[in-house]
Amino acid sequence: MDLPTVEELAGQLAAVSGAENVDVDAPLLQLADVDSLDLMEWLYGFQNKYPDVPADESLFKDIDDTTTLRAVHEKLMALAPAAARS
């Protein structure tokens, strides 16, 4: 099992939210057309697709104006079992 790249995560979030583009280095709170419900819907889809990765809503617990999708991706990589990162 390969985890998605940060660009793939951006595509997934765009698909869920309907956003035209998701910049992986833009603060999540400032992305046009992406809100907290979109993030939770994306997380639900991620959890279903990657049940071995213990990702939950705590990914967004400390979300602020500096939290980017790239930072979320790094958290996911840290949570993933070693086999999922290969």
Given for the second form:
Amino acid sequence: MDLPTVEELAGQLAAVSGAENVDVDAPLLQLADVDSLDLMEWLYGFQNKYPDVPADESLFKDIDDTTTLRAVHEKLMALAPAAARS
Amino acid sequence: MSGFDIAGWGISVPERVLSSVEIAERLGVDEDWIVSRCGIRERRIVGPGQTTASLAIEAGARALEKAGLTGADIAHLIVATATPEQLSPATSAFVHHGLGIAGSAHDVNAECSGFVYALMTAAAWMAIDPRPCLIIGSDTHSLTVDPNDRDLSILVGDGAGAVVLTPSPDTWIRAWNLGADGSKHDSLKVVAGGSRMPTTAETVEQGLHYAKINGNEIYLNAVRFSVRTIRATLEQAKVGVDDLDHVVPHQANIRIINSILSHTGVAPEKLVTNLDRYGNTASASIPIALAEALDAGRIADGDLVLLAGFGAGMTWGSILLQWGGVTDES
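Now that we've seen the form predicted alone, could you pull up the form predicted together with the partner chain?
All chains and molecules follow, beginning with the one already shown.
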């Protein structure tokens, strides 16, 4: 099982939110057309696709003005079982 | 199993309209921010003298009139509400008195799933005691929300919806599924005023009688549990989503509803919604939407109608009705 790359993750979030461009290094809270409900909709899709990865809404609990999608991706990688990262 | 007809229906919504423009001005945001976030342009808010029970009585009276019955004909009354008239006795006591109900009465609090729970309770009741039941969903959440709470104040509206069930040889319920996950009781809550935290000057001062929501958790679990309960009900009935004629979901937030439709594969044209006009009326949202669809002539005999709710607790439930009933032989 391959987890999405950070670029794939950006593409998924763009598809959910309708945002034209999701910069993986821009603060999430500053992304135009992306809000917390978009993040939850993306997360629901991720949970269905990767049920073995214990990602829940706490993934975004401490989100602040500096949190980027790349940082979220790193958290996901840390959560994933070793098998999922291979 | 004995069945039931839905012989009457009625709604009651306050006259006072609270627009998203007014709320936007108060919160210092744009109306578009509210509308795009939840799909609500306006909602109805109770005025002086209007309460959960008064709305319930109005809706119940209209449902009884349409059914050609009076309170004296009703063997049992169930009021679904999460914003009761007072802490005790149950809101159904006030409604029982107001409508002159002859039979028994009790409340159901399954939050926004309350009407679905109440309908299943009544159906089970009528299977062993086939006499008319009156079911009412009524809530006044505007009275429990901090007006400066951006997450909740944009969502809630007040109202009541009622249906009268009369005994029938046919079964209207094709399938159903109810569930709850009490571990998520913190997702949406009013913490003070009950036995766990009795009312004190401090609880009032700290605003602990206002509802608080963990929006992300509610969103995620609302979609998750609604998708599961709808799939389970359709599977039990052995019908596919394409067989459905109408889906009447809890009117919580248009983005949650659209997500549920998308993940279950329900075609958007089957959705019954009035969210833009009433907001989230909690226990009342499904019966209000159902009654409006019936008044508009949208639902015909033989149609498959799916009711689906989710609420704080968390609770969820769905019921598949075949309008006009279905006999065992059909």
